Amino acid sequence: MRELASLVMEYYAECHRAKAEGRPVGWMPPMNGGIEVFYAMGLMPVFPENYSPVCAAFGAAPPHFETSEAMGFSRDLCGYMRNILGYVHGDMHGPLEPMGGLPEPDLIMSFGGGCIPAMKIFQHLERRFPHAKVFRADMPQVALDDIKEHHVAYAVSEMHRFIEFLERNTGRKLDEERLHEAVNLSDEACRLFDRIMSFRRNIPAPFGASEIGLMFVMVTRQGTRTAVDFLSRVLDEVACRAEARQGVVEEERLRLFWDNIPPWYDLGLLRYFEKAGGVVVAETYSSAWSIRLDTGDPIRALAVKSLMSYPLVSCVSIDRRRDMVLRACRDYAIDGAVFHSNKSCVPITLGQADIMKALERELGIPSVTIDGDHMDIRNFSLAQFQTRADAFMETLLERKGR
């Protein structure tokens, strides 16, 4: 895990290299099939949402924030779609811009599947570079257990539109055989990631949840080797430690769950419960990137993957997330969860209360809801983070008769 560091830096190095090579760029939205894409074909994807975790962890955030607000945009909207917008109509090169930046956009390609500030952030990133080419996708928002094949045929088509697109402006073809590898190795990828996953069963759990970068290789680099080497040296790593039974704290008294995305601008948050024995060995947020594929399909699998990935972590499926809360509340032997009610990420944060009340009521699992913000530091008060989780540690612990 020492190594994502270097592999965030080299991933930005690489899209920098892209650029100054003459290898078509593309900004996209995460959490769908264009990626594997995009590496089947040589091409180099950039994710602007994925840039602003980045910000928020070197504090590069509130300057952007700044400019968008400056510009007329409301701080009531996304932190994300601020941050954004306010790097790309500030100095996008500047010595304080972690990584030195994004290089600008070739393509921009939006896929329609995800959430409203996901769709505006394009349209706005569109108008701000107007020479690169558009892709609009018009990937169903639609219920899991309401995917029909209907969705999934238009969805199938709405793939072969975006190839053609891609094979039309950047004179590049599509190579059938590279698609199937990189199907095959995001799959391998999201294989091995589900299995690092479930060594934090072990009790005591061999990472928490400050270790959660490690999605970065699964939204920037699916599809590739880079991501399999990765993280099958991260699977050995983990194997070791929950080998060897080397807990994330030295007494592991309290395993959480955390619901939501988590504070990018200080993932030390996460450890805090760390000081009562609390470990938080579960999240929701990280098994929106683990999607496994039917490799003997491509097209299929990726069409299917991004109808799915968004409404698997969202209000469009409250029903199946709360499942899917319960279920590792349940294989993760949880005693206490948190909830994040994140005022830049309503489609996550509705539906917290069903779901809050579905622990407490069939698994006797209590809860506590902590008001904050993945984006912005001024929608959190970090006294009544602490107040809030030592309170609910000393409930935990009460209960648990330690």
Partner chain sequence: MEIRPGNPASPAEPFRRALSHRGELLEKAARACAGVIGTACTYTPFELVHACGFVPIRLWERPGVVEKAYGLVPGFVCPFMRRCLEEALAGGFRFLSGIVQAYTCDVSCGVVNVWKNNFPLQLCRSLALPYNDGARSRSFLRSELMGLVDDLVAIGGTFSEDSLRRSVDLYGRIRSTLASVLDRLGRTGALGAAETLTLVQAFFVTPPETYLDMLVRLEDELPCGAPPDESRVPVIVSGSVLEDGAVLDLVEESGMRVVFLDLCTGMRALVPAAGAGEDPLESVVDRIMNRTACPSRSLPGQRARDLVLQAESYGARGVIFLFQKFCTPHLADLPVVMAALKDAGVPCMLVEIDGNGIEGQVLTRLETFATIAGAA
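Would you mind generating the form predicted on its own now that we have the form predicted in complex with its partner chain?
Nothing else is written out below except the one chain.
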């Protein structure tokens, strides 16, 4: 985790370095096949949506919220959207902006996929940066189980159109060997990430949800040697901890599941349960960042990745989310589930009551609801969180005769 902090700083330093050197900078959503294409072409991908958690972690989000709300954006809207829109309409490179802010985009990739606020972010960015060349994708929104070959064929055609757009507007040609290498590296990073996460099934778990920041390399560095090398070192450390039966706490009494996005302004809240021997060993949000790729056909692989990414988290049916949660709770020997009722992300919060009932009915696993927000600390009460968490842990310990 200490090394990860350096990787975060180096990524944003490279973003600014690319801009200073005249290397085209493109703003894009996360979780799409364009990332590997960018790295293969020597372009710099920047993720404004994912800059929002960084702002929250550094305490820089509140003034951004004030700016966006003054523009007329409701406080009930997505915290990612309100933060980034407030950021781009403020002092983008002011002294309080984490990592020096973001370099202005030369290119904007509006992929047309995902939840509505994510799409609205990029529609607004098009107006904010009128000089940027814009690629508007037309990826179909298809449920994971309903993806058919004709959807894949259409997504492949969109990937080709995307590559042509980049070549035309940057003067760079895509090297097929470099793309193949990027896809191989991306698939290897996903394999390593899955392997790292699998060790959390161990009792005791060698690491907990407060280390979910590992996802940063899966968001920003897919398709690079940087991600593979870092995750290889993480895997070695986690495997050693697992072999030594070294857990997060001295005595792991309770194994917990966290539903929804974590509170980026204070990931330490996920460690609050540790005082009672509780460890959050699994969560929903880390499940969408390790889509394995068919490295034999790079462009098709990236097209499939773009189709699959969003239905894994924010555009998924309640039935499928329920099945995902139940399966995870079985696989990770969960004692209790914590449901984050997230004011800033309604799509992922909908259906939580049904899932909680299914957990109790089918697995006998109790749950608790924590009211909060993954971005806006104004919608979170520490006292309420502590009261509910304490009562929940006491109940779980009584059930286990502890």
